[in-house]
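The chain below stands alone and is given as structure tokens, in the form predicted alone.
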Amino acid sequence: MLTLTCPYCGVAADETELQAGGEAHLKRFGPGASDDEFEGYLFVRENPKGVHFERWRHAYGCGKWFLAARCTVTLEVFGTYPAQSKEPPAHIRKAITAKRPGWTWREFA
């Protein structure tokens, strides 16, 4: 079972207490965006085999949204961090690199 620690209240919650919110660090396109940009924002998602960054909500706890870095193959969790973060914190990127040499953070521009 997947267990994530909420960075706000510090509770280690299993997936039954959480609500998945999809891929994290997406560039949002709003008014003035082209049809292709808006379509990409709504429908195009990464579906990697390996390290993935996701949005989660602590639904049966504090109710806040947060981000998590985990491996989609092994369910290994590298860490969680606040939803307002523009990129994963250095300690999470370092933890991923330690387990997966050669992995690099892909900028979401």
The other form holds:
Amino acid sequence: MLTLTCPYCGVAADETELQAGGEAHLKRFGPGASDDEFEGYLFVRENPKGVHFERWRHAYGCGKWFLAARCTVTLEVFGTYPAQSKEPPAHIRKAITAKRPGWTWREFA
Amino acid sequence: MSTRLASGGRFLNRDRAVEFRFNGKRLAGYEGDTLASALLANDQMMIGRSFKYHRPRGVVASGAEEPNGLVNLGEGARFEPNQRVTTTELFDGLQATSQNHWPSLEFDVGALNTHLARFLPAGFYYKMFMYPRAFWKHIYEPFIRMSAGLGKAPKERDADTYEHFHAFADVLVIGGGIAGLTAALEAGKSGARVIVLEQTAHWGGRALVDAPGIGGKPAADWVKNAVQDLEKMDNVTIRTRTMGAGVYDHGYALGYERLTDHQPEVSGPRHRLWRIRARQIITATGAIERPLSFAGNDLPGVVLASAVRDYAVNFGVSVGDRTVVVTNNDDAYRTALALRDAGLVVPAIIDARTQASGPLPEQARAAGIRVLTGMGVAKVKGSRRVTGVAVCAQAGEGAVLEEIGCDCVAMSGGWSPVVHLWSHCGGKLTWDADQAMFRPDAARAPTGADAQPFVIAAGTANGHLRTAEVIADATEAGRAAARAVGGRVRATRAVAATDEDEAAMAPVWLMPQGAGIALRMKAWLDYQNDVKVSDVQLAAREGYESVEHAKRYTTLGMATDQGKLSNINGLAVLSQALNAEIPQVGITTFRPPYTPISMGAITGAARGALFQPVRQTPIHGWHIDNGADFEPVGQWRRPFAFPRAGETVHDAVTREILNTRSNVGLLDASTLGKLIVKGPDAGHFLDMLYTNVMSTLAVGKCRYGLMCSENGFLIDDGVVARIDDDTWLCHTTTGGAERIHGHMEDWLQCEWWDWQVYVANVTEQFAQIAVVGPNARKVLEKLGGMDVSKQTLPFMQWADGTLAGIPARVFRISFSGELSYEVAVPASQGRAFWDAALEAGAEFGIMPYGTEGLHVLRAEKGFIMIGDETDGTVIPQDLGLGWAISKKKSDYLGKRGQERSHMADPNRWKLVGLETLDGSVIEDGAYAIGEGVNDNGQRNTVGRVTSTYFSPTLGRGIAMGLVLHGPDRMGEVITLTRTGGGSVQARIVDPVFYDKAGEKQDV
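Next up, the form predicted together with the partner chain. The previous block was the form predicted alone.
The next block holds the full complex; its first chain is the one shown before.
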């Protein structure tokens, strides 16, 4: 029963208010993509023990999708930020580095 | 025998007798009794039979950890199995029956299993029921089902009510003993919002049984004052009969309050589930005494030493007249002394330690009690209850040195802190070798969102067994929690406490330590699941080295008590068998709830009509008034059909369809999803969402569209209408409105966030009524107000106007193949329009029809239905819907997915119509049978039926199905399965059974 703060409405929302949406920062591959690219986009997911980036929707609140950076082991939340982000913002990455020096996740570090 | 003592019992109100029944027998107790103490007071030692061997069992504990004392409680709509007698408070009229025996508790056929014990070792099921395979279904399964389960499931609907309660606290204190009260006082004084939960009806915990001095006062007075102080604090909420059931992520916790279990005459909810968000949680949950593993330790009359003391002090009940105490520690001497004080006989204290010289043993000796050191129990004598113990040297193999007659054995193997709630959310444990216990490791506490610890263990739950240590530890815990939530903490001296010094305990995992197999097979670890020392040792020999594997192989700790008494003993036996240290073997996972909580409490108010909201259209009232036969569609209830007097539902469906085809039908289609998609980029957006092109749709026109997931699979369909230059109205399926709205929002917010599009779900803003059939136009013309002629409003167009004085948007779309108008009116006027249409249509033979009529009408036309023809693995190409897939568009959701080799495979099953040769209706879900068999010896299948109905229009069974190479096999006859054997033959035909040219809808 996580509590995540919605970056849009500022509410510290209980997990029952939220809808989980899987991994964040996926790059869409459409027609013209190779089989490998398409497979990666549709099916290949990180399954980290540690730093992870996820999509959540404040479904029973403001309805907005947002992204969360958290640790799957300790449940520590490093921060939440708008879904309209192509990569984790600098302040989120800095917060993670402060707690987990040397972390990497897909192409981010 | 067990009996009521003439005096004593600090929980009892001896002025109020209470009557209850056990197995029909009328018995008496006092107010303040638990069912356990009242049964013991009536010499009812045997309370149930064990799960596997059906051995006679009596209570072994006095609290929540009780493994044996499980009964059926109540009757009829208040029947509940597996209720612990030790946590059931007695009330007038209580009815309990024993379980797991046949035909009676005293004489039980299943008890034969105890003689078969050597053939029923650990892993028996896995070994026995493997071969031969032919026995699986008719011999092994019935046997397993017959033996499985403890107690009987209730048959009637629960007559009680339950509720949820949401609460927020700075500091949640779980446990109302000395530690919990101390911590709560500290946290409360700091100004923090505090909630204190105590699972029993009494504050003070076990400490009061031994009555140490606290703060210069008797413990009972200190507790009374502490509770009064807490009650005076506005920022503190305290609750008895409320168990801390679980600790979860980020400070979420569950409390389980039992409001009327002890006073069933009181109205109101029976249980209340507290859903608490706490910033800090203090687990002051005490400790549980461990049994000792000696042969016959499961006989009625063998009871934990602390429980024997509890029954005497709290309830004025003696478990036996002559009690032998067996121990490896000093604490159990308190039991001997308490019994002696109550005037009972303690023939001997058998102490496994070679020395016993602390103050408590000295007190016992001074009282004239015989103390045997270095000794153990070789065996408990007796068959249905204890008659004596055989004494042996603990260091030996069990040679009997003497026998001592007794009717109670009080055993103590040391104490295990209740670390469950600490562990639920990841708190780690450390092995305390001196006290032979796992205790919370404060350096590895559960952490919250901010990576800071949010659980603090306090007092005995933190491994402190002495009152002074408990108070000091709990004081610091309360202050630490208060500081963590920003409370003001003033350093004052901790309250002083006094109790006797205790010498070190000595771990004893088997008694005697060299016991042979015959003794080990009678030395129980897990009473409820009948797991013995020999079973765990066998598991280790057979290679189950992981504690989690050994647990599942032997079922140790898997019963309803979750191994509260057995886990540490079992673990120690396993580690010895593996020749490893206990901390290296590790411990199994603690999972919530701490003890079973009622299903009713979990459900709360969400039962019956409140289970989920039922969505109703504006015309729902009319449907009820006119005898609609409802079916659930998503969260809606839609009329399946409208049977008239004397009609079956099937008759009604047939009548409704024939009438719609020949006259005119009226359908409440208000549940249809309606999504407004608006903005400069709306057309572009819809081109990405639908497989066909929506941006080119002319204003005023309608187009049928398909939506796919990125996998390429069909997820929804519906008619799209272009409202104006930048506005489209997308109809979705009834069940799909919210899902597709969410789907659109997801893509707009997370992928194409720079596109200017806004989506609004207006499903409930409009009632939508389909007027369907050859006379449909006549009905609308009679209602009057707008031109609905073919010239002004041709097929697949829409127009705004007024009908019967009601503003209406009229779509000329058809899901039946007939001349059809779908009329959307403001929801508030939906019923008025429905009534007006019925009145105007009377002369044209109008009749409402339901969803079954809708289904058959569409199937006769070969229209697909999402959820029938699709199941999440079907792409539009499978359904012959290639015409609705744009070849020109460079991209749409699902396009790349549909290009994958498996999706383009010519061997994919494709949609066809099926007509049985004999005109019968094919069964739902029937398979088309192919040649040969698969690897499992089952017939190969070459297709399956997706929709099948009796068509009143054609007077025969019609079906649609997905068939291998189906569209290339028109006219071929295939064989379809029937449940219960036999088969039916059907010809592959065009799925459009009726009006293939589509002339009737376009008039």
